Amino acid sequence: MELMSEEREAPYFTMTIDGKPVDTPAYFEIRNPSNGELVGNAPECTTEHFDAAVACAGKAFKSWSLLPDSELEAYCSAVSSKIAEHAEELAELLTKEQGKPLNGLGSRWEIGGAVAWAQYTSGLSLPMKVLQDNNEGRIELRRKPIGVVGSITPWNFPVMIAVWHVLPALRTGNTVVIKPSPHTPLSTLRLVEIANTVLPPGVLNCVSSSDTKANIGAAMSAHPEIGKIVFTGSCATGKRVMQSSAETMKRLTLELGGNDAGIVLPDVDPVAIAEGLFWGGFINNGQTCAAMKRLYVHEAVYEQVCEALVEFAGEIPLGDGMDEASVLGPVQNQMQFDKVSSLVEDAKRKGRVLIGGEPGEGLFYPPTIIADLSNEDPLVHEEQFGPALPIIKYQDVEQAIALANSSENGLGGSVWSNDIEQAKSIASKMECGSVWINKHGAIQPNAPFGGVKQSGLGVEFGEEGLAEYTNIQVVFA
């Protein structure tokens, strides 16, 4: 097949191992989900490349782990500054491979969040604690780095989640081998390349794989020289990571799928909450673990909430991510597009389509809201991870709480009410790691984030998240 000139000129990216760019014998194409154009060619990691990356990280750990806390902080701060310097370059690359718009809650917002998280994490520390100091002796609790950390990141927020994984690992004296999603490897490859301009060789390594020639993710979770895996992705893959890590008793942080519920109480102003409800469900086109994926609305305000949501949704521009006017972009990949389409088609036979419901061209799918569904419908009890929101009517609050808690997931949830104390009371009964009141999904770097039930293991962010990258050593003197 004759390639168009712009495809012949698409760049070939390199992996970073031991601080050096590494080419591979084979590459795989990364295409723009907005228009199908070739964005770049990602290196196909071999088992030999991966083993070399782990070995280099292990070698670098010996000196990196001994650095004083102040030097680790300085290095991490330098990395955050470098990301900020390349913010627009990374945002444009991210939009081209992921599809999300540059503007709004898109690529520029993601890179800005990555910088903010990197800066905040750089300033954290876990000082030694004195547990006892008396005539019976002194007991100190120290936190020590684990070793080589293996990071596996998803395609929905490839840069920001890479920062969530990498910065706390480096800040606590660990070294890292990161493997980005085969759908969106380019921005992570470039991010690591940028970080290596200020880091010692081997401290941060990046490999990429299409997962068709060699299963690098499986090799990472089984590798005997990797002491911890941090993984963000689906529940099914997270379970496989946990299983393959068991043989070597790796430390794990798993941020897995969510099927977050929102509960709307009868005292709300439907118009006032419509914008918050919409972005709670449709941030990043619904391709967010902690997006609101089920909405339970009291019968007294049910129709009014539906109407207000539809009116707001109808004003959101959908288009090519590189168009400055776009606010939402395409679904990132064909597999996810097909899943959303299938769930919506099923829901259309059972519920009332308020807006959307028909696929657009290519991978574009309009914001879709379907009312009058029940908890038994697949669009409600399965995580759709896309631009479709089911609305379920309820009669009393205890019924809504029971419906919200019926999921095997427990990442986040929200309560919408003018009575904050009542909302807090309901929040305490919800089985999830985070609960927001009159908003949904607003995470920040100083607040721990993680799921319960099958939504994960461990937490990220803040001191609690930082501690996940350490082993405790207690010294009796």
Given for the second form:
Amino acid sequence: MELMSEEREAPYFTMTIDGKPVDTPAYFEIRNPSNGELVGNAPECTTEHFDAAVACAGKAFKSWSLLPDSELEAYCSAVSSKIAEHAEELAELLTKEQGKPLNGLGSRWEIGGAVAWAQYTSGLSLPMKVLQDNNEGRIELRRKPIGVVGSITPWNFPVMIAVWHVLPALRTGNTVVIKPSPHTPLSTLRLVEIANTVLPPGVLNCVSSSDTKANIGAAMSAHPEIGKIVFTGSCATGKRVMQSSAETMKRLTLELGGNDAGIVLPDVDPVAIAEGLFWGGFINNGQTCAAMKRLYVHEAVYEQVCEALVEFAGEIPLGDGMDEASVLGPVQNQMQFDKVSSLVEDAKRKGRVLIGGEPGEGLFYPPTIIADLSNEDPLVHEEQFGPALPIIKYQDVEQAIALANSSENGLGGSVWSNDIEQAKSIASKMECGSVWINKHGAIQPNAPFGGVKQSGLGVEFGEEGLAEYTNIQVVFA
Ligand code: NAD
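For comparison with the form predicted alone, kindly provide the form predicted in complex with nicotinamide-adenine-dinucleotide.
Once more the chain from above appears, this time first in line as the rest of the complex follows.
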């Protein structure tokens, strides 16, 4: 068969083990969700390669974990500078494999975020605490690295989430083996290659797998030489990670799915909040764990909020991620596209389509807003993880809080009001890890982020997030 010229030229990416590029006997193709073109070939990790990566990380841990804090900081800061140096290259690769546009809240924004997180995390530290120092004795609380950390990432923000996992692990003296999603491995393979130009060999290793031949994520969760798993992905897989890591009592940070609610109070200016509401729901095409996935609006402003949202949504340019004019791109993969399509088809029979509602070409799905739904409808109670927002009308704010809380998930939530004190009091009744007022999904490297209920275990970011990569040792002198 004659290959198209770009297919002949599509690069073969390598894994990084012990600081060296590693080829594998088999590769799998990664295609651009915007146009189906072959972007590159990702290595299919064998069990032997995986075991070798863990062994190298274990060997590197012996010296890395003994480095003084200032050296760990300097190495992490050097990684951050290297990512910044390669920002445009990484952004283009990310757009080609993930689909998100270069612009808007797309890949340049994601790489910028990765650099900001890496830089901030480099500057954090967890100094020893003296708990008691008197004539009865001295008690010191020390934070020690855990060992080899296994990182498993999803396909929605592959580079930023890799940085969220890797930097705090390295900063606290652990070594890492990372396994990106089979949908978006290329930008992570390249990221790790770049980071390895300034790191000692074996400290940061990367393997990739299509999940069809060997399930490396499952092998990672069970591996006896791995001390901690940091996992970002779906609730279902998170539960499997928990099960398979139980035997070796691994430390776990699980950032799982969400079904975040937004509650709009009757005192808002609908036009003023439309932009924030839209991006709260449609950031990264809705493929964001803490995107607003259901919107409860008070009956007094219901029609005006619907109208203002639709007007804003209608102006968003959707197109090929590499087109500088695109602000939203395609859905990342067929499985997610089919999920969104079927939830919308069902919701169309029960609610009122305000905009969108019909699939576009290929993997393109226009921003879709459907009003007049209720908590019983699957688009409301399941995680759509795509560009479709359901709106539900309510009469009484206590009823809206109860509806928002009636979910197995508890990642984020938002309250929209001009009365900040009332919004804060509603926030305290919401069962979720983060609550935003007059915005949704804004995260920062200095504020811990994590889910309650089935949205996860533990937090990332800030000192609290950093502490999750350590064991406490108390020394009584
Ligand atoms: P997924 O659970 O399908 O896959 C996540 C990762 O797990 C992939 O790397 C996959 O290869 C790996 N994996 C597959 N089987 C495994 C197993 N048995 N053991 C260990 N690892 C295994 O999730 P996804 O589809 O890539 O991502 C979408 C989901 O992730 C959504 O539910 C979303 O809400 C959630 N998410 C959460 C956050 C957060 O911070 N809370 C962030 C991004 C995405």
